[in-house]
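Have a look below at one chain only, the form predicted alone, in structure tokens format.
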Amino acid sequence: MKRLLLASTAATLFATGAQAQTTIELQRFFGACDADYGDVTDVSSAVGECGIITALINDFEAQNEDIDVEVTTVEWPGYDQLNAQLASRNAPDVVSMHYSVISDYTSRNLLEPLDDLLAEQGIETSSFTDAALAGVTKDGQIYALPFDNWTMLWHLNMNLMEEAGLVDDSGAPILPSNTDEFFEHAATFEEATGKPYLVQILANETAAYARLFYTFMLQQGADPFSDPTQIDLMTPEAKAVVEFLKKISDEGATTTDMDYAAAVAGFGSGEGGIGVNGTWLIGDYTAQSEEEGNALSDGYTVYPIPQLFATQDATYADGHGWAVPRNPGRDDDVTAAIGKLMAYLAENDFQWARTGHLPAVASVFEMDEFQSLPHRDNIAEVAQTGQSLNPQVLRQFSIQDIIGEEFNSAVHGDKTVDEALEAAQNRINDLLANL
């Protein structure tokens, strides 16, 4: 009877065409969207970073039946979950991942190199832009697809910035070109509007003050990891950046005790005249432009931020990728399947582009559906002037977290400036000193 069951059930599997199915367990952040786009495999639909990837996996899904990716939405940056999932030895198969990050896996050998795998679906490392192929290459060899570059910009209110008087002839808004004109700018603005200049991320906070305060040291040329094992910060221009950050907050030119969600809020909804976030914010708010009836309506732009402190033009970047961990006993199905979906993700870079990362295949930025993207113009100069930090540098979610701890009380006044500079330094480099 038992032989009777099992042969009926592969006549059933085979008459209705069933395929055999490989799975992929995919683990990454990007926020949860299910409720909007669970079932969207019209990519081109889909708006912002979670309804862009949602639909990216379910298209993939739809064009590959015999591919099952089951996907895990981790709480942002999902680091502590993957590694206990490591520890476990109970890791998914491919996870995303910053490339400041990349280094403190590959040391332990918990990556797999995708050289190989990325040259059997004919993805070649000429095709993907300097700066992503850098952020993903680790002691010569590639461990993760990059996905993207992205950076801190400045996203403009400009129904404020012409409130304020700070629009040009042609419509363009006037930026400052160093400190002294920032806090003019930033009088100018609460005078005519009653409202800050900036909206920044200030509370349960640490990434925007590491993500500033890199991108302003870059602009003086000064690099606080030149050795990569230690860093420097008692120096000028560290003590400048600090300097610069805590006026900014003594003189009222920003929000206060806004977290990441009441900052992205905040400045959709008018509360200050520039948002102080990431490039995968453009997408979102040039949608909300294009409404009518709210504070950015027919009145959104977004620039790099201004080179203040301009001994050259530069800008903190990072970027995301998709890796895979170290896994001895993965079947050569998932292991092809991993191929299949890579080949797909790279092919598709331009639609991951529209939420307003740059994007890490080269031939993108001369697509005319990229370069008709609202505001890319504006931005694209970041593929050259991005810079990360060396890519020896470990622990550097960890070295923001404290950069961001000290720097924060700084500005709020429970450190002097140079007590908060040494404090960083110092836990900085005792976790340098004993990984």
The other form holds:
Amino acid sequence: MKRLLLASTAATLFATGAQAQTTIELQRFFGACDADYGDVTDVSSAVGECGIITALINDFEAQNEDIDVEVTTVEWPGYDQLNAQLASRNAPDVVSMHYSVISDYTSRNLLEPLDDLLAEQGIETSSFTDAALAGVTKDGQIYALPFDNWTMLWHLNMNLMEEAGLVDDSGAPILPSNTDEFFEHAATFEEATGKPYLVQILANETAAYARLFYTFMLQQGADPFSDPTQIDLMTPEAKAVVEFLKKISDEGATTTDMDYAAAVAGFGSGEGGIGVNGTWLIGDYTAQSEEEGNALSDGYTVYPIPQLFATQDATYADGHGWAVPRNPGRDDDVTAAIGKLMAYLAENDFQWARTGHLPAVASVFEMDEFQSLPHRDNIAEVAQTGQSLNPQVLRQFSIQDIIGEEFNSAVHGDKTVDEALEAAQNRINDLLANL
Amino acid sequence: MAALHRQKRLSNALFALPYLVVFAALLAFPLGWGVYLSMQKADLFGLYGFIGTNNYVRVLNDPLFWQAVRVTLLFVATTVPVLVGLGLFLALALNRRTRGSAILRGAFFSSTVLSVTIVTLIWRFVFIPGDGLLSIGFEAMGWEPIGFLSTRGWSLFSVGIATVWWCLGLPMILILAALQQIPADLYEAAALDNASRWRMFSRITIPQISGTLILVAVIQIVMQFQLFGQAQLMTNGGPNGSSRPLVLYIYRTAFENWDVGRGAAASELLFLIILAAAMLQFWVTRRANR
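Any chance you could show the form predicted together with its partner chain after that form predicted alone?
And the full complex, kicking off with our chain again.
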């Protein structure tokens, strides 16, 4: 009986100890890779977005044994799920969020301002890059820990570019400087390799169309959202961009019918010369190029989307941050644990930058380790040329879907360019007029 | 006596109470709440005022809504007859007491127990360009591969194929159960009269299972009007909305665009469409049987 009592007491104490552990519920996209990285705490050995963020969280838990981070992985971008959780007052403590959607949530008072939390952890807002800080600041308050800036890039298969003679004497790729040159290069490439110049995401995805559209609008110095409450697409600049996108498809300068996964794999297996995709793939493609016996072996590099329109060199950029949904009932110890996690993520922004994203913490740019990462010189200019949409524009993901869907129909010939532009404008303005 | 009778009737009603509570909580109240929401300016986080029929006007003036209606009607009109016809064919073929039939019944029904995620994953392996089964087959034959999931027309066809494969088990089992209820002496009497197989099928089998066929058709009409997961996961409604059914339209409107009032209005219209289609099917079949 005595033994039983002692055992019961010990079990109770153990259980009480377990309950004392603070749990943070973290919800993120970036994919699931527990089979490869579920136990990895050596962050430097991880590769790719999923691998690095998984290892970072594992390492944070190892360093803070009193904090348990329960990770829920959602399919990109996961905002539908988050909306349902917020509506049912069951939101996670920390959630990954694009800078471009933060305004949607702050407009409904759904996020905690983080100024005090970051200050308590000794994180100075001046430590972030201007672009990152602007992305997370709304009405003078910070609503997410900025983690990176990203943009679309040209990932180059140098083995195929060399075969096409599109490499100069220094070994650098020869890239077009206007749309006419683009089609000349595409024809040269196709003739030499029998493959399309671009590997694009043209099926069942809308984001790529919208990002390219914004990039080429910015390159013409045109802002379709000069008034953040309505879009103006009936302009010569907008028409020029959609006609250019359509001509790429009409002239066979791109792969067709590839969705996101097929396009990522397609570029990796050498189905075309230039993969039009984001910063987040640099780490993965670099790792692939360092292995023998594949299409990218010793033949991969990456550049910003070249300036193909005359006015200015510019590219559309967005970023990822970590937001904290509002929860008046959150315990102080959970809030303190969230602060620790934020501090850890900011301290390890270099590790995240190994994915290919541009760091949100300015000092990372000065680190030797960062500067020695492959291809970062090529894309450093994005820090200056990257521009986001007017942050007052709400529902940017919905707008992205509409633009992608309508422009896809123009590119595939289901609508004329003018019809697609008019339909997109009407749909977006109806959306914004009824918020 | 009359008072006792009334008391008895009231106590009898108590037996229906558990069902009525569930019915009221899970069906009647949400339906009423949906109608209320459809007349509000609302998102997931609050209501911002009564706006009358404005949401209905916006939905009815939206070309995307009518496109979704056309897509859904086309989908229902093509998949339901195929499901009923194939279900009948399989049920007739497997209506035997042999081990092979039992195994095949299990095999054909097995797809029904899979989740929509698995079903669409399997069919994506078949339809995706490049490494997809059909793409490899087309290339082996020297034909130009078709973008099944990204070409207008083919995308809805691909969703339909996956849906038929997924949903075929239930019609087959229901019709099989009905076939096994037909008294054997009807067929024996017909055989004595030297009736042909076709005559036995058309004059005995079909009339005997007509009630089940109506039930299967109505269930499938209601189910296929609610097409969502396959379209979202295989084609995302594309290209250009050509495989976007009504439920995906509602989902996009309410959850992605945060326009819950308008989504609720579209939901009420879908409810009326399903009700009308099911009643029409019921009425036409009953009339034909008379």
